[in-house]
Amino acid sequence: MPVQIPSDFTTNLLMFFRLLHFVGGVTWLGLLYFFNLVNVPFMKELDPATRGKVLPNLMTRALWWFRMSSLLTVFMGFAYWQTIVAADAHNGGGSVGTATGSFFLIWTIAWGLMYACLIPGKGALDKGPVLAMIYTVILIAASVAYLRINDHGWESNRLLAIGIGGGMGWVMMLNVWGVIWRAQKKIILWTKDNALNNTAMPEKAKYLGRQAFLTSRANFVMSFPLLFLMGAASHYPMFGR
């Protein structure tokens, strides 16, 4: 059988937004269970010197291709899920905008409040399974208001499930450029420092990596029901027509 290749630009166009989606989302998230399931134990185990010449530049690079990665997810996502939004407007009769409109601010309040509750770093704000249920809630709540407000009739399984999934992903990459780049730049410039020149650690350090490092398990968490809703989108109809 020979093989057609689609001719018109559209339909090229949103395979290359895929692909582009697909190869971010890959690179993304292998760093991200790198970090959590890898790195982390690693470096515990390392003496402050060989931590010292390895941190920096290992996480330099790394944290490079995560930020960049997180981008290219997001963002390509975003370009293909608006064709599914547009599409299912048009066939409805409703509005683009309160679809797109209600992710961004749903999820953007969301991981303000996940944030606010980070800030303290102290008692039980503290402790991870202490954030995991207050996040928990969060992101259900999240979920919920964005069903609730998209739920005129017309709204697909494809748009709702990549509405929460996809919100949930934009969280994930307020993470990691709010809170763990943000943080990890500081504790590289330290930690090389300390390396080169036996400068003390700040103690905002200790603060700084404990922020990062429970909000990249957070974002490890998080991928799991973020990957089901992708696939639930076209394979699993639990939400609209």
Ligand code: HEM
Given for the second form:
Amino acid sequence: MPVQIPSDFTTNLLMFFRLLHFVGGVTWLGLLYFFNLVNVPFMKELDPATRGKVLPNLMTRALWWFRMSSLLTVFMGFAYWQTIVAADAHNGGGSVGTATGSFFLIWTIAWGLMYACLIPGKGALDKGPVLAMIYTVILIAASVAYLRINDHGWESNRLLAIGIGGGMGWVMMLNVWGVIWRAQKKIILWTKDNALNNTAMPEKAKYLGRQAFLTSRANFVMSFPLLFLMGAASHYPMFGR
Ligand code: HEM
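So the form predicted alone is up there; where is the form predicted in complex with the named molecule?
Everything in the complex follows now, all chains and molecules, and the chain you saw is the first one.
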């Protein structure tokens, strides 16, 4: 059977973007699942001296790949999505600006609201199930808003599924850089200092640890609807035309 390699530049460039998007996504979510399923319980089992040695070395490396792969996934996914938005808008006589602008506006506001509800160590908002319910309401509201604003009849299932699933990816990336990494870089330094110089861990460490933990759990749970919507874009027509 003859093999046909597409020779036009755009097809090859887009395939390259897709490939980088998958490689980034697998690395990112692979590490996220490792943190949630293996590392959190494992770290609890270590005695403080061993933890002081293991945690800084392991987490510095793991979080570097985690942060970089989140950027690669989102930027490549976004670049690819822009070609879908541009084609839809061109064919339907619509505007790229509304689909793209509303994406950043809605999902950044959703992230801000989620961040505002994250108050570790205080009352009901410290509890995972309560946060999960609030986050679900915020994500559903953001999804409905995105669908309402982008309802001119020309938007395709691909545009809309990624407009929502990719929006969750944007929220997850803001969580990685804006919450998890900000907290973890301090915890890593303090743990190192504690192991080397016996310096006491600051009071804030507990708060930041819990904040990073809850956010990481939220990203873990959000990755499931995200992956569903990534897959639905081209294989499960549920939105638009
Ligand atoms: C954790 C984050 C993400 C992961 C793991 C992920 C994973 C995937 C996977 C597995 C596919 C393949 C679906 C298929 O061909 O059936 C896909 C497609 C795609 N993703 Fe993502 N993705 C993520 C975030 C994003 C973001 C943030 C955007 C854009 C803003 C995006 C845009 C796209 C686009 C445009 C496609 C192609 C859809 C199509 O061909 O119809 N992704 N993604």
